[in-house]
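First, one chain by itself in structure tokens, the form predicted alone.
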Amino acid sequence: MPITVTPFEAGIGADISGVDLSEVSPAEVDQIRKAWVAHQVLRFRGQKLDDDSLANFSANFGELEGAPIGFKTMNYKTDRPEVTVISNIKIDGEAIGGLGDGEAEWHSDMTYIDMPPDASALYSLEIPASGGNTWFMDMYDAYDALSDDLKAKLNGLTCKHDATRSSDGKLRNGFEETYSREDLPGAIHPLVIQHPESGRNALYLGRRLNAHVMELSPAESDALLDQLWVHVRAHAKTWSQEWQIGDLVMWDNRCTMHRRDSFDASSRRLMHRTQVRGSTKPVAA
């Protein structure tokens, strides 16, 4: 059965059917990669993957990244060190995974490092009856929808991405509650980047919390970033993934942002995640 690519009506993302991710051929990997670059987010339904299968499939797209900051010191048990647990489940009062059950704000993964992941893949093992949907935003579209004046204003500007807090707003292990603007840990990236494979320009915001534009005063930085975040929420294309057990969703971290809805803390949600290490630093458009 050949691979079928069915784009979502939202204008971002596509369903991929006709493939067993536990045993993909080189030709299938090539088709999947082309679809991933073209559609930014891919969903594969009805998969049956153990940690080896998940890691081996993900490694077709590059060297796998280790766990993010703060995850390495917690009791996450997987069969492969490249696989991270995302879960609200607790055993004997201790969390087995990260990010709990609260809302996770719009962000791109690990943009607080110099070479953020190219891709992330999330596989569902247990899901709540409702809630916990994952949303994706098209950052090509976010850039294209900017006015010409604002595009010109962003030329040459860079932004520091905060390393101290996770996407649910919690302080990561080993960091202080507050830092000066100058001392804030994190990486500096262009506000507009050129995707190394598609060649398209994307707005590159990372996340809002504690971010600042290096070339502007604090007041000017806050005003510009607030303007950009209002813009993307109002104008960029988005798609919501309503999870089923056995779904694997893979996204291009260089040209998308994502967020998660909260869900009932008494229900169980268990996901395993891999991330493909960045192949290049984000380059200004």
Ligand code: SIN
Second form
Amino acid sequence: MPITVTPFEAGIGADISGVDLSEVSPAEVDQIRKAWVAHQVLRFRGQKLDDDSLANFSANFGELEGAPIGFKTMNYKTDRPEVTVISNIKIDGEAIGGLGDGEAEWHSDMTYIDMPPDASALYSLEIPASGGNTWFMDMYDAYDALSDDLKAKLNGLTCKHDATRSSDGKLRNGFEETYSREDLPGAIHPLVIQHPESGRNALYLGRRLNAHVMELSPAESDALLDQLWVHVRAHAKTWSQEWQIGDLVMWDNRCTMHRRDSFDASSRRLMHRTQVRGSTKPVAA
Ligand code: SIN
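Give me the form predicted in complex with succinic acid now, not the form predicted alone.
The complete assembly is shown below, putting the previous chain first.
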């Protein structure tokens, strides 16, 4: 059966059908890679993947990243170290994965390291009856929709991305509550990057919490970042993934942000995740 790519009406993302991700051919990987660069977020429905097939499929797109800081658990093990867990489930009082049941704010993954992942893939094993949708934002579109004045103002500016907190705002293990912006652990990246494969410019915000534009005073930095976040929330294209069991969603972490809705704490949500290690540092546009 040939692979079919059906773009979502939202203008970001596409459904991919006609492929079994547990046994993809090189030609199919090539088609999927092209679709991923073109559409930024891909959804594959009805997949049956164990950790080996999830990791093996993901490894077609590059070397796999280890778990983000603070994601290890004693009571639940995946079958591959590169497969990490996003879940609210607890075993003997210990969370088996990251992010719990609360809202996760808009972010790109692991931008607090020098070479953030190129791709992330999330595979659903258990889902709540409602809630827990994952939203994706088009950061090319976010950039394109800026005024010319604002685009010019962003030229040459860099932003520090905080390593100390996860996208639900929780302090990761081993960090202090507060730091000066100079001492804050994290990575500094250009505010506008050029995507290494598409060549397009993308606004590269990472997340809002503890972000600092290093060339500006703290007050100017906050004013500019607040302006940019108001802009992206109001103008950038978004698409929301309503999960079914067996969905695999894979996104380009260089030109998207994502967030997650909260869900009922008494329900169970279990996702296995892989990340493809960054192939380059984010480069200024
Ligand atoms: C994430 O923010 O990386 C996870 C999103 C989700 O749980 O749907």
